[in-house]
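Next up is one chain by itself, shown in structure tokens, the form predicted alone.
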Amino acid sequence: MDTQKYYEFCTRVKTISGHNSLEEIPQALMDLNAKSPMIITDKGVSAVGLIQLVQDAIKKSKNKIEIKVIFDDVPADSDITTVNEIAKLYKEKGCDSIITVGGGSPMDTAKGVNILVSEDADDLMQFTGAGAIKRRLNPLIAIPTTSGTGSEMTLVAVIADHSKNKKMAFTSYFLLPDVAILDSRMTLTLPDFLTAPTAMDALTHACEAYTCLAKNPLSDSAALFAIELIRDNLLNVIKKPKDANGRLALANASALAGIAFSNSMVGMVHTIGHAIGGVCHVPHGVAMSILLPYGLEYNLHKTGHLTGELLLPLAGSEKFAAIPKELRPLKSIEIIRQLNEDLHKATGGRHSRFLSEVRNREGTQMIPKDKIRDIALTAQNDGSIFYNPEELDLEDLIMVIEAAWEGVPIDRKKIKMSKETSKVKIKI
């Protein structure tokens, strides 16, 4: 697509963000004329006290706001079970509006129910695929507690049917929140090994959003600037966990890449992802944050000079001037790994760099290389695929994941490319 001549870009959600913002919600539901929430939230979140903050914060308010119920069993995949379960719920009730703490699977489990509570419906499914959804939904404030996944910020709900292995995208403008608060409160009690993941899917987010079919000036703009708060702030807070103003950084730049990427969509690094967590159940943040060097690598021919400006948010004006343009694409995806490599040692060992060391909390090996064929194919039915900038058959998938399980680069030799090519050259 060529962004000069045509290009759309929207972004309506309100944002509220700062260390102590939400006191701001009963203002918020107020403006929405609501004021019978439900909660919607995870085990998690409910364990660490999250959920008290928001309570307490609504219960200082003199506006007359009650939380209807508190549904906090969101599994960390959103399914349709759960879906219909809490849309049911919400009837019951008598709720009139939906307050979502969490990360990417409470948010998307949300979205899911406002659906059918909105059209007071009973098959999810009805409304899979872009248009399917043709008006407002009821209000829902989205409150993240991790910086990755930018739910917040999106048009996107990823829910899985179990039943079949599959992860279904639900697209519409009318999915986007009508609020998003940021408050560093909210990732403080976030362990090291799920920050970093989250994170790591926040830059693969802004990543895909600069160099994949759909990107746009402005989507450029939010991309580039969640990589440099991202460079500036990851390992920091892994190392200062209660860095409250990096926790906040971290949670603006996860909404900056939810705005790029919920504008330009996102590629093969999400293709792949979504496959690996819809067979093998992995979560998204991890797979996301193994892949994206892959992606990058595979889609060289096509994007390396989109690649090579990248440089400059990863790794500073200084270093970017002083590497010489054919060096910089692979420079890029160096830094990546590396940022990998940081995490992994700065985790004790519990972030994975590629896909064969990924365990579940048993100490099982969660992806099994006998599964990359069943992967691969679940992906080709991906609709990210579509913005990827190379095609990708059958034998490519399994060759970048691949290559990925074994933590190795991509044998470039063996990439389909097509006819056009980068607009550098890339020194190898």
Partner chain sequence: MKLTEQFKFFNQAKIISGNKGLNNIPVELDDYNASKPLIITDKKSVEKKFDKIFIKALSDSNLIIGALYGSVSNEAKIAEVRELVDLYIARGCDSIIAIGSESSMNTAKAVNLMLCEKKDFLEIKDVNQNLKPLIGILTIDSRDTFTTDIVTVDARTLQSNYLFPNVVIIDPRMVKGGSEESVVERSLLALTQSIEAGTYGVNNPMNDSYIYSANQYIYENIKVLSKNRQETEAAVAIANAVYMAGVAFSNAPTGIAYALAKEIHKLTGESIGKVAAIILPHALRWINGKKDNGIKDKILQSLIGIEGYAKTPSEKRSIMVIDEIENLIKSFPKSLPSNLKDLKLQRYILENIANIIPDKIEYKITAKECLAIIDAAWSSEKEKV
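Computed from a predicted structure; not experimentally measured. Whichever C-alpha set is largest while still superposing within 1.5 Å between the two forms counts as the rigid core. Positions refer to the first chain, counted from 1. First, how it differs from the form predicted together with its partner chain.
In this overlay on the rigid core, residue 82 has a C-alpha that sits 2 Å or more away from its partner position between the two forms.
Relative to the superposed core, residue 36 undergoes a C-alpha shift of no less than 2 Å between the two forms. Superposition on the rigid core between the two forms places the CA atom of residue 163 2 Å or more away from its counterpart.
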Contents of the next structure:
Amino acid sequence: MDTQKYYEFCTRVKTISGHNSLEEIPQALMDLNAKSPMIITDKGVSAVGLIQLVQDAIKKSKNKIEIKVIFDDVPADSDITTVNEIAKLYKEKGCDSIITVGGGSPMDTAKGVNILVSEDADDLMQFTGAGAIKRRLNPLIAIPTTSGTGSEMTLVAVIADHSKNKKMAFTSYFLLPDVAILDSRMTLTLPDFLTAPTAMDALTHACEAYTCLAKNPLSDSAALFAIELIRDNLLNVIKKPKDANGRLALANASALAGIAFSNSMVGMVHTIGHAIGGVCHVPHGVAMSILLPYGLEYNLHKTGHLTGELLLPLAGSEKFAAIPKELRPLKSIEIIRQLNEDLHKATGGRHSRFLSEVRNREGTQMIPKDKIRDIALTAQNDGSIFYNPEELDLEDLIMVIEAAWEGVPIDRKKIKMSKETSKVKIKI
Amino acid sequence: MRIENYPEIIPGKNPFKKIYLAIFLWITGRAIQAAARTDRVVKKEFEMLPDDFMLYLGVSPNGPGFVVGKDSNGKAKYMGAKLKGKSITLKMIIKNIEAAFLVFTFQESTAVGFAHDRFMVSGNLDEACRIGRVLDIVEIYLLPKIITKLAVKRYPNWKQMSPIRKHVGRVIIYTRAILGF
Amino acid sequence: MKLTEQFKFFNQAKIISGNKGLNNIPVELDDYNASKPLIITDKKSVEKKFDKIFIKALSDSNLIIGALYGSVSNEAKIAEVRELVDLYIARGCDSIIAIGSESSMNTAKAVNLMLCEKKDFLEIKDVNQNLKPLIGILTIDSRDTFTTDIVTVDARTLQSNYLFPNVVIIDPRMVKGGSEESVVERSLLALTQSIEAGTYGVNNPMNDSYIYSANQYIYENIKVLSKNRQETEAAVAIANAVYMAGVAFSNAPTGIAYALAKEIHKLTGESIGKVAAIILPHALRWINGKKDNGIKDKILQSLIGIEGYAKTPSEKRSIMVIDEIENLIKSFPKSLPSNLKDLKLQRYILENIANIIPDKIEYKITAKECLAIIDAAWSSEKEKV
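Could the form predicted together with its partner chain be given as well, to go with the form predicted alone?
Then the entire complex follows, led off by the chain already shown.
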């Protein structure tokens, strides 16, 4: 293991994992001196009865916990108006804590609400930027319902201001939830075409965290465990959606990957993925699954040795030992591409393998070829570009996106390579 | 225990490193203004920034640092070393003098500095990305290749930046940075 | 890897490790709106001038050191804790920084508890609130208290999630030097804690990621550092391992080697690290024979690396772990004997300890089995277990 010259690492989230971990919520709230929580979620989550599970778990308890109010109308593109509305409700109903149930949007919204209610402020804007929050916030419990974003483990909240057409990032260790509840029941009903890309999102967090500039020993271990759990469980869960152990394993993988990337940041896969999301409104996980092999491929001359090490959790020790060192990096990439193929088959073609294949519910192509330049221009201004091992200018971005659009590997001759730092000579 | 045996301690100062950083940041700040008026790529990056854009790049907690913003004509302008009284839209602050010294003596490249959490960035992230690219170009102009290579991820080849553009630009930017026009 | 069906994990401490780490203290305290810390450290640290290095690292900040108390003795004492509470209040401090040995950290945690609970340490039964910001700075004298959620003062121990420090700092300037013996003792204590956390504990991937990183750091660096205590990278790596093992230890049931070593330390004053290391392979051999538990083969990967692990057939991996640890322990003959007999302990004391261990740990073990492990460690004979 490389001894990193310098790193910072923080996961101040108490994690409770299990098939019945919802039942731990009352005690967790008591430990945090809270008894009047508000639930923040979206319609999709409440419609499939997941909030009922949470309510039941709380009712069963002897602790005097009373859910003051349930807000289940967080929109998919939640923004500052929603945050303000919920914060008002929180104060009106005299809540003292938040339980957020859902994917990225409810979690980000809940973090925003928590800033407002804890700081007793009206204007979220004054808390943007590093170090703006200067005190512990009120208790926040996060219960993820997709195994992908890892938001339950991250210190970031991204909240849009649609009126100003802006997205604001809030980063603070105080935004880390106090408790994350991983319960297999919360993901049992997730359909395969959502399970696949969200798990691939987690896989991307793990792979990028392991190969990017801000890697560190603890994010490395978390990433390797996450990959192994995804390898062992993803395809099984797609084939047997009611496999509770597999679901719990994926929830853990997602949380581990969240720990890894929250502490080491991510690179160009996210750079381009965020841009595709912004320009073409493609779901994050879908872009991630497609772009992951390209990101690893582009950086091979810088971090090939690390990509090679990913083969161990991706393929298992037997296969890993059988493949010579210099072939491992490309093998890792091949396995990820194959995984996308397998998921494509297992979901009856609903899991996309390349960008031109991504379609919306009406069957329209979501990423027309003429949007590639716009995507690249947007990508240039995504913060994650700082953490990518190799430089990416506009031309490079276009080249990578074009390849991912067609579904062909990158032509390595076109990569403008800076000094090679990979400890393994890559055999092409 | 006698409380007076354990007095308050006010930690000292390190003038040498502070002076080095003050000079380095003074030149860089003025060179950004000069480059925005000389180099077409930098100029374009500045055009894309909002009209009220104002950058503070400095060291926590008491500086040194510099402010560069857009003037009323929308041109890049060096606005001094002090933060006070200015409405900053993008703050890039290095956590302490020692960390700043590592980054600005190129013992840690800018990218590694970011990876090592040396910076605290507040404000719009896409403005930070533009400024990151501007700083890379400014460093290419200001410093010899052997040093700039330590600071940037990828030094441009002659196709991306011709030697003529680089050397002529370097003379102009230096002159403008020192004379301040 | 099969996960255990129910588990929990928590680690409050943020870690900052590496070049100029100390210089981040002002920014870290500022996160908590704090700027006037009380510094608690000990004679050993002051002798090594760690206090001076620390103060220098705070140059050019707006921080004022409320007071620097550098006389904590080898064990944390309640009288000293009470006096430091008065000092903290008199100077209007808003945070605490502990530097160096275990006693400094224990004292700091107890001061913090008294300040927040507004009660005497001896009257505090449990903790249910966030405490004042507490930063721990690891040195060559630091052990697990810097990262665990436990405090011990005058033989009274409390455990609470609120007792984790907020930030732990590892800076190369504070972790170099010392004797070979100290390196061996410190590293092997961490190794025992992390290996046992990975063996008696549940299959918890959160904790496992600390365990495997700790093992790997110890294995890759202990020999280098024991030869050259000025080797920066190795020194930082071992300090990291101490931190990680402490976290893992806090999140898993106590293991047998550690429990035995702790009791032996209490009665004889012998170093926990040394005793634990000698017992560890024998305790592992015993547990490896159990049907419901065994040594996870992945531990081997963290010890000998990806390549070696991948090449070892899976049925041999657990045994390899024990062999590896046994070989490691034998590599420091000057600092660590290979059996308890050579530590010159009294045999009858060990027999008494075997009787009390079954009540002290969660894992089921009989006094007879404990004695068998001690016997094996006494003369380093494999067949006794």
